Amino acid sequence: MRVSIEQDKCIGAGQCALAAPEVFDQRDEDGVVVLLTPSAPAGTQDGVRHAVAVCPAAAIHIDVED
């Protein structure tokens, strides 16, 4: 699963960092999402899907690999 973000759309709600802390973090200064890895590690896919579903800015995208 490939993950991408649009930092310019992020409003810093932090739901992604709560849902998948192995994949997402937030900048200290403004709370904007930081992508820790563009490839979701095994065992984090459900959290990443949840992050996509709850992101209020629709700033997170996933591409499921075959």
Contents of the next structure:
Amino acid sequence: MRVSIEQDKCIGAGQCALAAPEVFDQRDEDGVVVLLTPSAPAGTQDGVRHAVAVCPAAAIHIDVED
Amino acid sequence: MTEPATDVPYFPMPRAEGCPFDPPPPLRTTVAERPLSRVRIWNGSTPWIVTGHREQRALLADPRVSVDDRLPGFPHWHEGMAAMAPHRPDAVFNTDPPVHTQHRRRMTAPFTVKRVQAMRPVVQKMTEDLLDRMVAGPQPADLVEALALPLPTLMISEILGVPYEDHEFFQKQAAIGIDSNATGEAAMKAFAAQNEYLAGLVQKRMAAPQDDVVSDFAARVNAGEIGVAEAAQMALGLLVAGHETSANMIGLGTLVLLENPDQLALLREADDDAVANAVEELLRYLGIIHGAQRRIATADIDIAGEVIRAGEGILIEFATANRDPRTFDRPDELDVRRSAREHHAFGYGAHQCIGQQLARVELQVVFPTIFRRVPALRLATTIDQIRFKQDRLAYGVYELPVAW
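Could the form predicted in complex with its partner chain be shown next, to go alongside the form predicted alone?
Time for the whole complex; same chain goes first.
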């Protein structure tokens, strides 16, 4: 699963960092999403899909499903 | 249908007698067939009300939907808000992206998942201390006064650096600001008093910074990035939003658990993940943001077979969307084991609640702790004797008499 983010749209709600902390983090200074890895490791796919579903800014995209 | 009929219902509307946890029936009966309809509000205007979950998502992500409450035709909450709006500087609450994005990013740092998780032990200790004090006192006690209101107030005061001794002052003023019956004059006075207080605090922290959020805002004033008025507005928004909402969730959540012993039993056995899941369901089910968020269309928008015209007001009513049968199975059932994660309890879109991670931690700590520390907790009255906040922007209970 390939993941991409749009930092410009991010509002720092933190829902992705809560849903899949192995894949998403937040910048300390403003909470903006940081992608830790563009390739979701095994076992994190559900969390990533959850993050996509709840992101209030629709700033997370799954590019390739596998 | 774009012209409102003459029998448009008045909003806000009360919840049904005997169904204090369910959104008002006139909004709920139509949500699947009519996710958008019209209501009449205090000034006689008839904005759209959006109760459908997916329609809310579409509109709250639509750049043609504005939160700028200074635009003519904006469907204000009440006369007081309409009177105040032109006097408020640009802030996170009344601007759209990209201006909004800059304001929001100045306020987010204290509410990241990591920062808030680090405060979990503080929340735990405050909760236990407040409960210890309650059980040492007379019975029955009011759980709102003993725990639901002081806990979030202490937390947001601590984060902001607002002296807790001043909490009575700002709680009183904030209550006027969110009373849907407040007059323009009363709301203006309360707003001015709070603003003056926080502007004073910003100036104090400009001279003598501490390790708190008001000091962070004060540093931005010193750097010439924002003015004292903007800093005071940011602090005021966090202060008001930070205590009233969580307080309502704690009071109402405790009541709904006492009224649903099967669900309470599940919560008592739950591990941390199950508690976190249960909190999301309580947020969905209780729908405490029932006064509807306010927006205005800046262009014509086609949605759900209707056309919202440029300049028309839009009310986003989250409580009903959280019961939308197209999104949630058996929406009227409280089921702490379900996945409720797509709820709109914190809103949706660019203005979704900044403090949501703090609220989650508070609620995840509070509910298990209440029933572990006071296992015999029970309602000291009957539910029909409880006064619900029908007339407030956020729903909850005024008092919750409990014994143990």
